[in-house]
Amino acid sequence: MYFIANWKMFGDIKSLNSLNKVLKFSRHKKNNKIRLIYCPPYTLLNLFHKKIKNSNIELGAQNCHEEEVSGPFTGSISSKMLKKIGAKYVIVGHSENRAIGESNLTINKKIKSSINTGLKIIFCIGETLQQRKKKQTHKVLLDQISKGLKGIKKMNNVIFAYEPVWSIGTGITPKANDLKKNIAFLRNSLLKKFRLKNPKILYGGSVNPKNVRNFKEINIIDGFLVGGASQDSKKFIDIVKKTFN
């Protein structure tokens, strides 16, 4: 089971102290079947890498530029730069980036450059509230994976995060039956279109210690991409514990 902490635009040097409890928690032998991944802002990547270097926690970034080599892209960071600083994962296609113009074509380029660099991809997909109301969820998901993964042959290093846009940060989560149907659709589509067997599919969108129990019965979920709740070490640990207890 994957538990990915997406800190978004949060955190400073003092925030590193919040890792102490999670580091201690990760050392328990009973936790050897879980993957804990932190995706802090770029400004904290190096400090995080040093902090978790000899632990079971892995490091990821929240995004990257589509070009893997150096170039005239002010304010951008390439997948190769992320790899060199110690990142093993990168989030690509998050709805907050799609909302400001990131296209499926750009996402496709980012995935390709990240795979070439040796990073593992956390590929975010999901429908908006308007698309959901129009019953276009499956159409949108198929379009996102078809265009986002076009021309990519090595997909063993791609993890999928289904995040309904209308659920992110709202406190509203999908009904269990709807979530089951959408994830089952994703699995079938990835098998038919890309011959991808047993893909890792996570859920993201307002996950917290109170509602995580609601997802327990959905045994086709391989973990969670956690936003705001992951910024609090106690809440993040509680999410992991309540997933299994």
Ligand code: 13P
Second form
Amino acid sequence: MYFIANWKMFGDIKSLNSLNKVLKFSRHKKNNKIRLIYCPPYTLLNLFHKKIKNSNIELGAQNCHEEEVSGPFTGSISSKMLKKIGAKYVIVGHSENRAIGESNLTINKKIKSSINTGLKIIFCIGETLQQRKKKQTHKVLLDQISKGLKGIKKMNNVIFAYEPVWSIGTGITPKANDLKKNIAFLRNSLLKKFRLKNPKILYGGSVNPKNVRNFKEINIIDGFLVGGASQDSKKFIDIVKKTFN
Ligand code: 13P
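What would you give as the form predicted in complex with the named molecule, now that the form predicted on its own is on the page?
Now the full complex is given, and it begins with the chain already shown.
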């Protein structure tokens, strides 16, 4: 099970202290079946890397430029730079970036660049409220994965995060039945159309310690991508604990 903390544009040097609890928690033997991944803002990657050294916690970034190595792209960070600073993962295609103009083509380039660099990709997909109301969810998901994965052969390093846009930061989560159907649709498409052997599909959107048990019966989820609640280490640990107890 993956538990991925997406800190978004939050956190400063002081917030690193909150990691102490999680580091302690991650040392428990029975916790070694879980993958704890932190994606802090770029400014904290180096400090995080030092702090989690020799622990079970892994590091990820929240985005990267579509160019693999370097170039005249002011304000951008390449996948290679991320890899060099110790990141193993990168989030690509988050709806917050799609909302400000990131296209499926750009996402495809970012995934390719990250694969070439040797990063694992947390590829976000999900429908907006409007698309959901128009019953276009499956169509949108298929379009996003088809365009995002176009021309990619080595897909073992791609993890999928289904994040319905209307659920992010709203406190609203999908009904169990709908979620089951959408995850099953994704899994089926990835198995059949894209020939992935064992796709990992996570859920993201308003996951917190109070509602995480509702997802328990959906045993086809391989983990969670957590935004707001991941900034509070107690809440993040509780999400992990409640997933299993
Ligand atoms: P929230 O958990 O704050 O809804 O955010 C989810 C998310 O966007 C994770 O990538």
